[in-house]
Amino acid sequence: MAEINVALSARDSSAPTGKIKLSARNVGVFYGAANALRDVNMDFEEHQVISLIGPSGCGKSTFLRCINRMNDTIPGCRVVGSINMDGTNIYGPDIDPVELRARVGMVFQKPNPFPKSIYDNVAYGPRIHGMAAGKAELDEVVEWALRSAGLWEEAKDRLQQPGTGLSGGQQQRLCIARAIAVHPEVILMDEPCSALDPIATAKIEELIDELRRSFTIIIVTHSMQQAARVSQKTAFFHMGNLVEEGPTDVIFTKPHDPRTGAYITGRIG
């Protein structure tokens, strides 16, 4: 707990009060007959970092995948309820999941650069979505994304070299650059630092804090210290239920539900 309290005091704990970007209402997920997630109700403000915490298998990653409809690709998976983005239900019949995923980027647990050059990794999304009129414009997009991901200075002289040749932390920043190159509105991160060393993790956390100025970021993490360091809001999931959510400093110091306190102090999990 001492480490968490230090992390809370070291960052700006004031919660943004901007407009609601996403709203989940009565969201549930079924895999066949198995109910993996039940009646999740939660709002996400613009320019916040929101951490989803809880034991393995509690439903937090399942919920994260609902937000860009990645669960659509799983046979037998069914999502109920609604998730509204800027007031529009992303599960509506007129919503194209491909277009939605351009608005809602995803960064995975393990760095997964394409087997392409650093340049082509970042340029891939803008190319397929027709976001650049020519080579010069594409160059600008690539440089902007790499700068925004804190990777430009390390990569500018090796843009034609394979992305897989970067270190683990650099690869993850490349994946972040790839995600933001299409100018999404929301970035989802599923355990983005679990495969990284402490130095690379610190760089990613600094980057997350910078990126929230432009994006809404939702992060799944097993590290409560990380949640305390990077997020303004935290939600605790347990056994397929959203137990409670609120400002990070409140969740970690004065949780309302005893299960939250038990998880934070290591009595369950």
Second form
Amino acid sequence: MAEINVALSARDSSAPTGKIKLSARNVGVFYGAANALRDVNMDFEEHQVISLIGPSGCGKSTFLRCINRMNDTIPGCRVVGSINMDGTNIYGPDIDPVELRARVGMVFQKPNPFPKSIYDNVAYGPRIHGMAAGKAELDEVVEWALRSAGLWEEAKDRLQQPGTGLSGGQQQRLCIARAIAVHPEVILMDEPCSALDPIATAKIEELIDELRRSFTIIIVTHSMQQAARVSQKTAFFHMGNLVEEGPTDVIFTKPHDPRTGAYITGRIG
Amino acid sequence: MNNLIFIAVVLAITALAYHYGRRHALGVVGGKARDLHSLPGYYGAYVALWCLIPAMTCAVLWFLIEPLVLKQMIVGSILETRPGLSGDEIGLAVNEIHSLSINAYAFASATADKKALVGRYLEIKSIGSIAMVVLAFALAAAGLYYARKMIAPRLRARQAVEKAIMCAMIVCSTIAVLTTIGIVFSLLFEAMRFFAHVSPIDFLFGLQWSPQIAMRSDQVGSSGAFGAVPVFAGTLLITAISMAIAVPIGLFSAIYMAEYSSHKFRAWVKPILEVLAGIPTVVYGFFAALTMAPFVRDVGQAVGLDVASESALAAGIVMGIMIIPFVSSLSDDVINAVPQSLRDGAYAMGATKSETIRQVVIPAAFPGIVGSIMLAVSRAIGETMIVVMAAGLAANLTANPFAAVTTVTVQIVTLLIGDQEFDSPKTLAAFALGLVLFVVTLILNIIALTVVRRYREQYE
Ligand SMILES: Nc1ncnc2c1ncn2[C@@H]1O[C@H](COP(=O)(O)OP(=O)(O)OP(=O)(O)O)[C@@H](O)[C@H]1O
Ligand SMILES: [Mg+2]
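Give me the form predicted together with its partner chain now, not the form predicted on its own.
Whole complex next, starting from this chain.
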């Protein structure tokens, strides 16, 4: 626990550096012959929340899945271009996608806890990556992850009960706890609140703001308000192209591209 | 034939009633189906059911009580010609007349007295049938009339028809349950008769099985021993061997098909595996007896083991091969049914493919996998043909897979195809074996169900 806190505060102090964590260069994705994403160039700063917005089917999820190479698991999907993480191309020949995914966590649109107990769900990542030396250390990691995900108070008395028995919002926070338990550097969230009610959504948004101190967060959302509330930077996608990106307040108040303005004010979508 | 015509006519009337009811319902609202409470077809079905059910009920009831009525009616005539018969003799006489009435050859050589009685019998029978047919049609007509009068735009025809369908389903499931109970009771009843000869303790715990019984009193050495332990041990041994073959092979091929193979491979291999399940067990028996048993014996001799030409191992291996598709096909289905989102979740955590399968997919599919294995076990326990052909009939009490053994089902078959009279202990022992087999499979099923349920509670 102490080490973790030290790690966190170390990260805290490094928060305002503005260091580039990820940079995508000419990224394109093909599903078979269909070109779902073209020529995306974009930088992601450390300790920021970046939101990806755009009409349905424009390629937001596709781009998100490029960042932890989840597209590798889809038959027939091909990614071109490069994504550098701390200066190394994650599509380079000596990168193991399995290792990469321990550094880039992901939270899905629909909560998908494993059919295991709450404890085992959170302990899953630390266990497969051999991150905890013993039971006591594992307990600490689980408690820290659940606390960070704002689920500890609700779950501490039922750690051995199935994770699938939680409410939808609790399940989503469990999935967030599961993702952060391995101390990733980046967390990808694909519409994490679309299945949740406003109160659970507000909790998760608060949580995202908290987590920003320790992680870089990239979030796909269909809610303009949510993008405005949680993110420092926003990127607008349209029909497989990255149309525009920039500080969230600029995108929302003075967008350069007419399509961005039209989408934000609800005229295309 | 008569009955067939009757049923055909009733069905034809029902069909007409359907159309009539439909048309009438539409007529009542002037063709505007929207004003009817239910779709017009439901009114048709409503009228049709009111025709069909009374007529068929009448026919079924008659079918059930006809023998009783006929007996009552003919007894008077029999007593007129042959007064002073006792109760049993009357029963015999009635039976004789019944059989004369359906056997033209015997009828030709019967006495004039009896011919007269048979004539009377047939006369009563045909009057009864005609009365039944008339009554059935009258009921159908009454039903039609009633249903027609009921038809109104507000009549809840859909609810009525659905209720009738639900009743039909209840009747069907009751029949299934009653049949099961009937089978259990007939087993129980015959087993009781067996236990009157042989004490249950001797049967359940005896170590000696040789059900030969002296057919003549001066025969020696065949007093019969009914200790069932060797027989059950044989079943257990062969089932264990076959499961040791079928579960790993079936499960691994299911995992390969569901998680690793290409779509094309799966589309080819799965049907081929399922063909294994369609091969008649006699064919497996040939394979076991002619190929596997000699092979096992040769291999055993090559490594210096003493192997019988009929061995539990040969039968168990072939039975295991037969059962593979039960495990693989069902497990493949349940593994495929595990939501992709769970796999994605594991991959996103940095799990490798095999970790994902072992730690997430298989646990999620576990209840279904247990179900498929249970099905395989009951197939193995119930399998007879392969064992008869490849494992022999000798009731050895042994755990040695190279020895000849026998199983419960095989013994049941051999006990029942003998030429003993039906109430000898030898024949009745088959029912006792059957009863114990039934109880054992029941317990296995209950255990499996509880395992699955506990697991579900924990994980769903
Ligand atoms: N597995 C796949 N196979 C083939 N085509 C796909 C696949 N996944 C996505 N696509 C296609 O790629 C395009 C982009 O899809 P993507 O899921 O990235 O959209 P999105 O922006 O996330 O939309 P939404 O907001 O509805 O989630 C769509 O045209 C989609 O049909
Ligand atoms: Mg999407």
